[in-house]
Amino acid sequence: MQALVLAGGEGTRLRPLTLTVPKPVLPLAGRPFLTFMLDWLRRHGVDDVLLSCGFLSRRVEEVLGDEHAGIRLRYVHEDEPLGTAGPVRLACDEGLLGERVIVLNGDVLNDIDLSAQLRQHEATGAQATLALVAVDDTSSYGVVPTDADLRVEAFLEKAPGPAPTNRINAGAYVLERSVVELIPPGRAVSFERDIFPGLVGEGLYGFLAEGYWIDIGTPERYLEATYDLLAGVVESTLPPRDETGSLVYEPSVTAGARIGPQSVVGPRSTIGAEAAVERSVLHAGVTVGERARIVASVVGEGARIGAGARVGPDCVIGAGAVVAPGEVVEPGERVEAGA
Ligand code: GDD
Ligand code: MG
C-alpha cells in the first residue's frame, strides 16, 4: 500500500521553530515528527511512502533517508508551492503514483483506524474518502457534513460562520487515481477548496474516525501532543518517561536541576544546578544557566537560557537564539532563531 504525505508547508504558525528545521522533521517528544506517522502507517501495512517536500525540503530527507521501520521513503521536490493537490498531481506524472494512493496532511499526530477506512473506502466504491474527526473549534479546518449513508454533502474549508457540523476533515484521504487527474497540473492547487467541493455527488465519502488526533501546528497545540506522548494517550514507541513522566535524552548533564513534570529534554543539554523545567520541551543542545526558570514553553536547538533568567508561560525560543542571564521572556513572546 502506498501514501503520500505531503511535507511542503512553511509552518509558519510554528516560527521562530521552523524556520530553522521544517515541521515534518521538527522533534516531538525529541523525535523527528514524521517518524510518528512513519510507525502508524505502518502498523496500517503501508510500505511505500512519497515525501512531497518543498520549505527546507533537503533537510528532511537528511533526517529521515530513504527507509524507516521496513518503510521504503521516496522523495518528490517541488520548485515552486504546488498546495496540497498539487504535489499529488505532480508524484502522478513523475509515474511515482498506482491505482489508489493514501494522501496525509504531514502535521498530524492520530491513531486513526486507517485499515478500517480503507475497508470502508473498498466497500462503497468511492473515488475518494476522507477521515472525519469530531473537534470543539471547528474555525481552523475544513468543515465537513455528510449523509446517513456516509456521502459527503459539502466540503468548508475554514468557512465563517457557524458550522453545520463538529465533524472536520483530518488531512487522511484515500484516493483513486481518477481523483488525482481532475487535479490540474502545474500550478498550485488546493484539495480542499478546488477539488473536494466538486466532488460532492460524485463518489465523495466520509469515514467517521474515533481515536486520537491533533494538528500541532500551533505552538499551544504542539505543547499539548507532547504532554499527550509523555503521557501515553496515543500509541507510540517513545522509550519509558521518568516518575515526573518526563523524558531527558543522553547525553545531558541534569544534576542538581528539577526536571519535570511534562517536559523532555533534548540530547546534549546542560540545564545548571537548581534550575528548573516544567512542562517544557528544550530541544538537542540546550543551555540553562543555574536557577533559571523554564515553564510551559518551547526552547529550539542550540539556544542558551543565562543563570536566573526566566521563560514562559507559552513562550517560544528559536534555535540558537540566546536569553541573556537573569532576562525575562514575557507570556506568548517569541525569540526568534539566533536572536
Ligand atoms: N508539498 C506541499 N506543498 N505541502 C504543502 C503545501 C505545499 O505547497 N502547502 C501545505 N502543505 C502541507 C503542510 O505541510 C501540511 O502538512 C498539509 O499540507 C496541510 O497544510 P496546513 O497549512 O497545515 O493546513 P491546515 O492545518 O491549515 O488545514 C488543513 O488541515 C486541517 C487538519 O489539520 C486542511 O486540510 C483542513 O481541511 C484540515 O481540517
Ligand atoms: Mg495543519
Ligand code: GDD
Given for the second form:
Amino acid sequence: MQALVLAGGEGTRLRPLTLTVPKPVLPLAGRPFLTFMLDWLRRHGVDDVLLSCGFLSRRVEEVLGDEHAGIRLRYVHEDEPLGTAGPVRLACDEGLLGERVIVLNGDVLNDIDLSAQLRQHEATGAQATLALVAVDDTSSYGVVPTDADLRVEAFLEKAPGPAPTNRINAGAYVLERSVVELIPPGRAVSFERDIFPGLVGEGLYGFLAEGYWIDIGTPERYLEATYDLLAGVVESTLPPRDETGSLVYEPSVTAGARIGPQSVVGPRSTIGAEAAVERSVLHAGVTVGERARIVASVVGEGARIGAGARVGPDCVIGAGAVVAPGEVVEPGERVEAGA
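Having seen the form predicted in complex with this ligand, could you now give me the structure of the form predicted on its own?
One chain, no partners, no other molecules: that is all that follows.
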C-alpha cells in the first residue's frame, strides 16, 4: 500500500525553529516529527511512502534515509512550490505512483482509523475519499458538508458565523488514479480549490474520522501535541516518561535542576543547578545556566540561556540563539536563530 506525504512547506508559522530545520524532521518529543506519521501508516499496512519535499529537502532525506520500520522511503523533489496537488502529479509523471495512493498533509499528528477509511472507499466505489474531523471552532478552517450517504456536497472556505457542519478537511485522502490524472502537470495546483470542487457529485466522499488529530503548524499547537504525546493521549513508541511526565534524552546533564512537569530535554543538553524547565521543549545541545527558568516555551538546537534568565511562556528561541544572563524574554516573544 502506497502513501505520498506533502512535506515541502517552509513551516513559516513555526519560525524561527524552521529557519534551519525543515518542519518534517523538526524534533517533536525528541524525535523527527514525520516518524510519528510513518509509524501510524505502518500500523495500517502502508509499506511504500513517497515524501514530497521542497524547502531544505536534502536535510529531510539525510535524517530519514530510505527506510523506516520496514517502510520504503522515496523522495519527490519540488524545484518550486507545487501546492497540495502538484506534487502528486509530479510523482505520477516520474512513474512512482500505483493505481491508488493515500495523500497526507505532512504537518498533522493523528491516530484516525485509516484502515476504516480505506474500507469505506472500496465499499462506495469512490474516486476520492477525504477524512473529515470534527472541531469545536471552524472559523480557522474550511468545512466540508456531506449528505446522508457521505457524498461531499461542497467545500466552504473559512468564514465568520454559523457553519453547516463542524467537520473539516483532515488532510488525509484516498485517491484513485483517475483523480491524479485530473491534475494539470508542471504547475502549482490545489486539491481544495482546483480539483475536489469539480468532483462533487462525481464519486467524492467524506469519511467521518474519529480519534486524535492536530495540525502542529504553530508553536502553540506544537507544544499541545508534545503534551499529548507525553501524556499518552495519542499512540506512540516514545520511551517511558519519568514521574513528572517528562523525557530527558541522554547524554544530558540535569543534576540539581528541576525538570517538569511535561517537558522534553534533548540529548547533549546541560541544565544548571537550581534551574527550572516547566512544560517546555529543549532541542538537542541546549545550555541553560544556573537559576534560569523556562516556562511553556520551545528552545531550538544549540541555544544558550544564561544564568538567572527568564523565558516564557509561549516564547520560541531559535537554534543557536543566546539569551544573556539575567535577561527576560517576555511572553510570546520570538528570538531569531543565531541572535
